[in-house]
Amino acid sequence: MGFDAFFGNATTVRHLREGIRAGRIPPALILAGPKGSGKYTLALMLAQAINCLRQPESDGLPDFCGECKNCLRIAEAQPLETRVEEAVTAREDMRDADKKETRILIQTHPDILIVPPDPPQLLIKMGQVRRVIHSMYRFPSDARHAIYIFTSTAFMKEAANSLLKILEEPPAFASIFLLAENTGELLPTIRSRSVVYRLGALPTASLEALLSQRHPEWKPPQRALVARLAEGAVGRALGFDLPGYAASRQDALIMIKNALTEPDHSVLFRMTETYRAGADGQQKTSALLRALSSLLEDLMLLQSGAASLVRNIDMLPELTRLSTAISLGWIESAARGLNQVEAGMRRNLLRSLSLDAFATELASS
């Protein structure tokens, strides 16, 4: 167990390990890359390598054993989604008075603190940054170097300003790791005080090769489909829910066909009625919108004569037929409507009605 378990971006990983070997651990480090590119996994690996009690090497560079007390406790912060769900559940079990003052944090090691976006707004909030400020100037107890990992760059304004104050006078024995899909969300003054390392998308062929090892039960066309849909993100490819995506895509196709042919509202309404309230309904709706966005992008590519870039390659003949019945203006209108549905979800609007309204608007475009 070590850095050899991290797939892709070998040059970036090597530069980070060279920095650890030289003792150059920046006070603020930004790991930038698309969702699923391995930012969180790499951040934990760096925390392990910095604080491993055995300090092994591989290829002449620092590595981690994955077996010592520090490595094991840091590794318990995986998987991120599960740890966040546990923290949210623990907060829900509190008294209302305590619940309002409690922010979501993950800590499986006393000197490694993970700060995810706090639900339901999914923003990094002032209370979370205050906890970092309170802890960061305390000398680490079990680690050589304390690490604070922010898993998102979606900060509330006052929280971002407070983080900036930490970076103006950071302690020598602690570092902040910022995981960013879009570094532009961060204040320019935070970016200027940070060292940025980028994780790039992996080639489709590399992902297919990896999927053939991890998912031998998948057929080659399925591996090819997932590799394209993952858009170069290894984590997204490995964790891809193929049956779930197929179901969401089928519903998205119903909406598109309903708009382009003689509308059959009975079929449409039976489908949208299944998108209920609650957490399960939110996840199902989000999956539908992602599938719909993917189909719209493919239709746009076909309209633009770039069929080789289509991601839903198993549906290429059907998408080609649909593309002849629409215009780029129709796709642009559909994309705007999709954004409105997503905004409505954030305002907790009734999902089935929002989807009905969106489908009706598509039909009239």
Second form
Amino acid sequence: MGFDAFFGNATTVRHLREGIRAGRIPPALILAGPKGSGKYTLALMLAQAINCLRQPESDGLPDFCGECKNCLRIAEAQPLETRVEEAVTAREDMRDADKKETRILIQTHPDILIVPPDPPQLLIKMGQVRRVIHSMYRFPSDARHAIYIFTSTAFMKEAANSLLKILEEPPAFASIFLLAENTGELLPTIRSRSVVYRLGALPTASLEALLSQRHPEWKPPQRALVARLAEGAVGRALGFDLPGYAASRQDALIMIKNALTEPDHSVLFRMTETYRAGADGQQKTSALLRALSSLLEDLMLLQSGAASLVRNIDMLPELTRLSTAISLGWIESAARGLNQVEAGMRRNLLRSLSLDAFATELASS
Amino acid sequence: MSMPGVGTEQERPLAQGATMEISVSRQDLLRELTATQSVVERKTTIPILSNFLLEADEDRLTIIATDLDQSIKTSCAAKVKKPGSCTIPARKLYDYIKLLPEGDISIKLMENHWVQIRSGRSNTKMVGMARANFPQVPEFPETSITRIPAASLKGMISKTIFAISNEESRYTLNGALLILKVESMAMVATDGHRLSHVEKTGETLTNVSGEKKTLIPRKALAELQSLLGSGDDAFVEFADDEHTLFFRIGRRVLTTRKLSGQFPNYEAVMPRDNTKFVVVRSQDLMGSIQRVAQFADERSGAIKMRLEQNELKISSSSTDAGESEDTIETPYNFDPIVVGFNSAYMIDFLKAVGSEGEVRLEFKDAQSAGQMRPEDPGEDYKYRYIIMPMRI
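Could you give the coordinates for the form predicted in complex with its partner chain, as opposed to the form predicted on its own above?
And the full complex, kicking off with our chain again.
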């Protein structure tokens, strides 16, 4: 156990560990990187390294043992989704009066507080930031340095503003880690008070190598495909749901074909009908939009003669055929339409209707 | 996880040797649960924190509750058949024990963290969590303990706690400052608009050299207040380490994580030349302010105090409610003065003082803080309350 279990981005990790060695833990740290790039894993590892009771070293830099009381308790927060589900269940069992004001928080170690976006809106809310403020100015009980991890940058406006207040006057014994897929989502005043570290994309080849170690049961073409589809993110590659992605991509393809060939509305509507309201529908829709954008990207690459960069390599012949039927202008307008659908989703438009409208627009352009 | 059938009396051996079996009187158990349950956070999504930790050893049952900021540890006599420990959902246990009739209650740990509770003809099983998940509660340090007279501490808390700030972001004001000296102690709290300061002389404190200042968070003060209210111990034992404050009242120990930050230099705001004063009966002043405040602006609660020849006039007006004035006759021979104050702040102080006796109001001018004091505080108390004026 230790930092050698963290795959990739060695330079970033080294800089962070050097900071710990020098006793310089920034009061606010932004770990930026795409979904699945290891932000949460790294954040917990840093929390462990800062607070490990044994303080081992590797390569001359601080590491963590993974076995002491602090390491173990921090590691319990690792399966984030399970912990969030437990918290949500705990909230559901409460009296109605208490339920309303209760916010989801995860605290497997008394001094490491993890703040995930609060469902159902999946935003970080005032109550959560208030709890951080309340706790942050108290001396840590078991840790050397308390750490507050925000796993998303989707803040309610007031919540972001009050977070700013602590960033202006942080205590010496606590830090805030903000995990950001898109740092632009944070207030500029928060960004300017934080140190930003980026977790970049890993080369496809090293992801393929990793997959052959971790998923030897997968066939090589499957590993090659997943390594490309993961867009350089380790976590995404390792936990890639290929059947799920294939289903979303199939639906995305229906929309593209519907636009490029003779429109078959009955097929289209049967498909869009399955994108319903609610949290499941939200996930399903965003998976579809992601698959669609990946296909559009590949089509653009093929058009520009960069077939070697295509991600959906299993569909290369079909995509090549489709790419001859379209122009760059069409891809551009499709991408713009896609952005509009995404914006509509944030405003809670009816999913099936927005998709129908988008598909029809694609067909007419 | 399945619930072992209630009433079928399954007596299967326990996994990993986890045992606990005790018998305790309902009266003792309920008394201790009542003392600890207020620490248990209602609105937490961290499941273990809504549990009590029960530990049985020799002839005692120890009960621990924590919200990670505060913890209370207490104990009562019990017949321990098998020593051990378990966790039980706090709210459910407390509500259930309240409903049981007087008598002995037997508590027994079963497998998979199920806990059986039997009393008379009642038989209940509740599911707890693994004992290992329960956070470590700091142990009372047995060195450098200061013994504080319980009655004095209780008096000081009730005279200051209401002035503590509710604003989370003003974290250094989220507690009251306790100042211990060899022969006196004081407590001060402020929210930036008013400040309450009480000093008790004629004490002899151990293990204090010079001046020891400690910021005690509000929630811990409230717990302390209720612990002091429910017991009849003459002294509170106080100790602290780097991170934690400890208070021991009899067999109960309250711990709280220390607040960081510097309490503001309150001595600088203590008025020195408030030479214009008036003395009124506390009860009269309270009545007048409460009446007049009905017609004050709802948001600010502002009332006007006008001092003239042998007269204190209290008035208010708002565009919605109307206007109101009360006059209290009392000797006053200084220059006339008009000052505005928040009525709620004045009422807080009058409540803390009680309706007996007289209070002295001291002023300088309309732009300076006013001071309120009990005219005859008695028992070596020095109690001062400072309120910032309002522009009216």
